[in-house]
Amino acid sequence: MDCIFCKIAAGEMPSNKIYEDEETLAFYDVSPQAPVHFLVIPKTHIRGVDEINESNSGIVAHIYEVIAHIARQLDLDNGYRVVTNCGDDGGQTVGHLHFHVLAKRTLAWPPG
């Protein structure tokens, strides 16, 4: 598979991590669109929300509990915004299920 984010996850490509526990990683983006901005992925292979099922849709909900633990211990308590996009017209460049955590600006809405 040619996954960036599997690769991520295998170790295989670095990232600035902040967090990881057996199913899911942290790490800053890249390319951050805020002075807080990381993703959480799952390790296991989920190409986007569309192919969250019954058997799968755990990671989700343990997803947002890391979210809140690293929300936490980023002192980000005057709040942040979780996104994740699924699919092209929605805006998803990476085929993985990631989420992005901004933080440390007001952030408008509809985003630009």
Second form
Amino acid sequence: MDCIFCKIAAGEMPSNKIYEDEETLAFYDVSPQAPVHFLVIPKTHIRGVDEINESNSGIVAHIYEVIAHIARQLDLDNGYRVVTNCGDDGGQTVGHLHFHVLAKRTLAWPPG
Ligand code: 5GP
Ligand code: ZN
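Output block for the form predicted together with guanosine-5'-monophosphate (5GP), input the form predicted alone:
Expanding to the full complex; the earlier chain stays at the top.
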């Protein structure tokens, strides 16, 4: 399968890694939208939120543990935003489930 995040997870494409364990990888976004902008992905290929089900949803809880861990390590004490875009209307451009974490600037709400 031609998936850039699978290739990054497999080490076949470079990334600026922050954290890695058996199931997940976190790396900085190549096109940052905030002073701190990283992505957390499952190493297994899940297309997006629309492919989460009873058998694979455990990874989502683990990813949130990873996000909280990294946020503590990066001293994101003033807060941050976690975003997952899904499908065309959601603005998803990479079809491998990922969680954006944006921090170190005030973020508008609601999003445009
Ligand atoms: P989406 O638009 O699907 O919610 O988010 C995809 C994100 O992946 C974008 O913010 C984009 O900048 C980032 N991205 C796309 N290709 C690469 C890449 O090869 N390396 C890294 N580090 N980020 C990427
Ligand atoms: Zn993939």
